[in-house]
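One chain follows as structure tokens, the form predicted alone.
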Amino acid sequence: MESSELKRSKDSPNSDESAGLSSFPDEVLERVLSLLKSHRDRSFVSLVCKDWYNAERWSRTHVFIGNCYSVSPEIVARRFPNIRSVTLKGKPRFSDFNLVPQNWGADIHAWLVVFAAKYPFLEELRLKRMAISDESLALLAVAFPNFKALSLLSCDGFSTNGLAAIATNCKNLTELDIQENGIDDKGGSWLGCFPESFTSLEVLNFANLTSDINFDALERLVGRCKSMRVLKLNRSISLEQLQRLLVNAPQLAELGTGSFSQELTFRQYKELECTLSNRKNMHTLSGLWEAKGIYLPALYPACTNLTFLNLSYAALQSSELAKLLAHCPRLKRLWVLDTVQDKGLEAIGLNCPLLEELRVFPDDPFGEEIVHGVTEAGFVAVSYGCPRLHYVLYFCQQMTNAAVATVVQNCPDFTHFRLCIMNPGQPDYLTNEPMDEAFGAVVKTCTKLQRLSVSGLLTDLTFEYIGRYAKNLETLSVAFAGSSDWGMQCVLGGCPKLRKLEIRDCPFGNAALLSGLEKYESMRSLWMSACKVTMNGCRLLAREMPRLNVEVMKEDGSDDSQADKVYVYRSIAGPRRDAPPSVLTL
């Protein structure tokens, strides 16, 4: 749910216009909104007329918020009053490269204390870059009866003393999935908190904890759990270990080892193959850290029906990588790091022909002298053998105009495409020209691009390029490009569609920022950084948008005359009350 959606419904349709048009029996219009698994189509008939507008209302049960600050729980509680699921989405992405402060906000306990009391019948929370504390993991693990499943997604503020009381409070939980997370690592006696008599718990996913965890808790957990599908253990977990779980969960779909380096015995080893042997029904595997080559084979046989293969902690080699994706023909999405190289690439090319998603992660992205990775070459061979591949994300040192062109004319359904070239500004290498055409060759050949991050030496033609032909692009992430204001304000004014616009370390100014005043009430936020923005541009944008909240990020010792992070956002909830000093509202 967008604020727009609650904007546009605060006073309900106006009945005397729409009358007629709802004459359907009240069975008949409950059976339509049931078809309709869309946020946004139900917002559509939500404004047919004011019996389709309440009957939406009554019969929303999940609401989809995209900024926390968009909206405040009180306006959703009075809009929606019989919600079960609600996910919820804090910081901007770029908090995600320390570029947030730690105190910024999006605290989740006073969306908690509303819930509590219009929602007691909650089940569903799932939630990304918002703060949460044990204090409010505690709240919900006794304020919700039915509580039955918890996402946290590069949350933060929270402990495994919280975990423990999510674990103790909530006898109906079916899912706890704890992903990317800055947690407070106690130890892995949070696992056994769960009551002997819990039984109900199909995903457990805590693979990036990162101490021991109580193993006998964790077996005797997952031996209870009959209905386990989805299990993701972290690095501390061994392979005889894995395979004394594996025993204890015959209906596991989704896999996430554990180490993969334990010496085995021949006997063990045998054992974790066979029962891998007879996983026919899975279908996502990641894990594997440290993974050794001579143990990868063990996982052959539960390969045959994989769609998934997360491979992004398992350094591997392009030899291994390749004898493993021999064994994988049903791969649709394939994350790796740049240790298998060039080769590893061919190999993906020549064995998943159905693959649409694929990532590319830097082993090291801070390291000063590069000793491996892959380049242009690799990604072309991709191409060639991956014709359904619609989302790329693509970590390289080097990149050439012709490359990317060639790409995407051998795959032109792209809708995702985030090419990340790693040294800033960096040329095509073999020609010295900027990547413009590069880009351009992307936005004039994948018409159904939605999101585009792009890289490289790039002048103000990328961007003309992109507001030209991007007509369904929704999101555009820009670091160290562009020439000039003019860049940005082709992006503002010639894509319809954009609701993100994501800009660091480029050379735009007010100019640029205040070209946005029709655009930004139809965007979800515009984030801005270490560009030439000044506070007499971001004071002038809030005069004249007083619906935006317009927030400057100021940091020690910094020009008072500059901002230095610019957050824009519309809300209806009016400026935020939450704001640390650093944080200043206009």
Second form
Amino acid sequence: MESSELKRSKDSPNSDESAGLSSFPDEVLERVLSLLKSHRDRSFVSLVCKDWYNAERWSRTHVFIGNCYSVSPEIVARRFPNIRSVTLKGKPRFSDFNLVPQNWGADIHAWLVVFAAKYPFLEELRLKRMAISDESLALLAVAFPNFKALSLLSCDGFSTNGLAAIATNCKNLTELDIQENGIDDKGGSWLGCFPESFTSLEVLNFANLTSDINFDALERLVGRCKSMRVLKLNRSISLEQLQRLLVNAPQLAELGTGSFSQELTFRQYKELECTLSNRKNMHTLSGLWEAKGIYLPALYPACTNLTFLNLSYAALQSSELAKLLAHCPRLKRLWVLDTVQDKGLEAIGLNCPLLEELRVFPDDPFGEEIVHGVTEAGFVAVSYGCPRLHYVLYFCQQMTNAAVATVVQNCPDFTHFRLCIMNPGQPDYLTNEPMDEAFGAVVKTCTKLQRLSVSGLLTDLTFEYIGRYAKNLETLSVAFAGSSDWGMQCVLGGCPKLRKLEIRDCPFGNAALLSGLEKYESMRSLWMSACKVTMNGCRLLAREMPRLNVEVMKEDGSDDSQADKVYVYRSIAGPRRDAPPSVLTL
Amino acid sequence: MCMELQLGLALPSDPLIIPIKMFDLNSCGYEPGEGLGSNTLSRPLLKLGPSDININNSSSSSPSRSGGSRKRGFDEVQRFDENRIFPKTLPLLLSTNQPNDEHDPNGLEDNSSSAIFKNDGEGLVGWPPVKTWRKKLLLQIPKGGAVNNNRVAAMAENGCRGRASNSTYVKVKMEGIAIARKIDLSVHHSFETLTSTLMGLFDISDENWKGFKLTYQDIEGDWLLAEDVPWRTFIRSSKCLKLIRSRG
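Take the protein just shown as the form predicted alone and give its structure as the form predicted together with the partner chain.
Every component of the complex follows; first up is the chain already shown.
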């Protein structure tokens, strides 16, 4: 609707085009454009003409930077003078799996220094895979008097001392969301640093912290922040403590419980059940660490309007899950551990017709005792019951081509299909064939597919299919797959919307790497590790494409000519100057 | 005209066209006159040597079909042996182990020369792709019932997550067979039933069974003979099993 609005104003009858556009008052144009929120729409708008470019840059308040090294903070500040909210992403995604060396970079500090000077009115900072130190947090806490929202996801480099600085100084804080980070947890006293006069917090997520929290301080904080709508506790919070917190927060929309296994008296259990009942505005539930089956019924009344249930820390059995799901008719997003097995997945298919997203995590991915987990049968069962499924992340021990074909036939609307068969290079266990046809079915049937992760035994045929059919694919993750350079060439030659390509342990070499020369400037980044690319190949790429940064990370003891890990990304900021010695910029 | 990058925003719909011809990597260099684009003429030739060319790959126009190209560069990704029986309900574990290596707790130590499967004591680095923080958080969840602290510690050291569930499946290997199997110990109540299951799994006849001994690895990592302990001890402490040929 917004783009049609724009079209009208562009096509408005004026004597001639140039006069028409320049006679449109800037203030009105800016006012109209300020209604645009999507950064893609804004990007298109800025390309129309110089006037629109300027109006857009003055009216923009939020900037999203998908790769912190693609641009410098100075360039951002120069182009956008009125930014109040920044989202930055740093390290390559494979850093989540220890594939990126420590001290690789993506430090927020240089950005904060520029922001402190140019955006003193900054309100929101959302970081993903960035390095942030306590010093940076302290700077953040004092340099921006209007600061409201801090969200850190998969970041590292800081400790709870940094959180204490935020709590102490940010008088207008509404959101503190510390998810899934590498934190040096020195204890829970930071929570006590919020002043008694502080009441503005609406979102508090410290589920990822491991140490005990100062509960009294937390209880008082929750009690006085009447607008709190998101509260995600860590494992140290017991059921009894949860009960006390909930009594003071009747309006919570998102709850992450603490440990769900404390021994309760009957009366305590009843109290909890009562407190949880009639929570009609609760739409998200998570936590449930060590959930004991016998206490789960206390949750049932709170589940009526749940749309997102995250059970990925609760090792439930299939029957426990089935009983719980019977009370969650409106579920759209569900995360579980594979302890629920195929029977649990069948229960999902039976109880959750509105389901759009399913993630099944492995309970014991590295263990020697191999548990049964989930198989292709569970996957198929869910697909029959949940036709609206469009996002799946599925870790399994076995899969078949036929099963995947059935799944996508039942659910043709997949936008995100991430299948991880946990044994590298494992074929269809029934037919012994490669899993090529499975992913062929995915890309042929799911025309809206944006993100794909492949696994199992795969030949170049898989990549031929992907290149030929996956016209909307933006992100592709490949591991232990392919037969030759041809596979990667198919993808690079085929997928017009490809933005991120990450590859590990595949037989793709220089020919494949260099076939993408024309492509990489239209992509955000390329990652290749443990492939067959050489230093010379990377040097050639760097030489031919000056607007790409080509970084190579060498492993200890590897052959000098091999490029063990390669990270290629476009940038207008030039090669970075903060790379550690293990990272070579070519 | 060089367009400023759109700061991670949507791109212009057609990618920027760069006037470079694809070069023939099979020759060890290229001549400036072959139309590479005027911006490259002044630079010295970059020669790609034989090591830069992947001689195993063929960028042919008729790519291999699924059945044809089994050839993979990784020796230790075993092909499944069609002659082996495997019930369809039990998933298999690919073992990268050399058959005679008994002192390999993880069963994943790579003795071959391929650099692809790296081992840092946890098997492959960063595989399966489960986020490190999730691994750490799951490791802290205490286990149910029968599992004791030793096991938790041992698993933690191995990088294995102590499970939140109480499963009884164990891995079973047979000497001489690369691929391991899994069985559920909880359905067995004596060595007799276990023995007959194993004989069926590995297709060992009564006579041949006499040539084997059943060993198991206990919680502390030691390998012991199953016949030396009572069933209860065995069932409580075995982490994985191995059938070895009895010698003499």
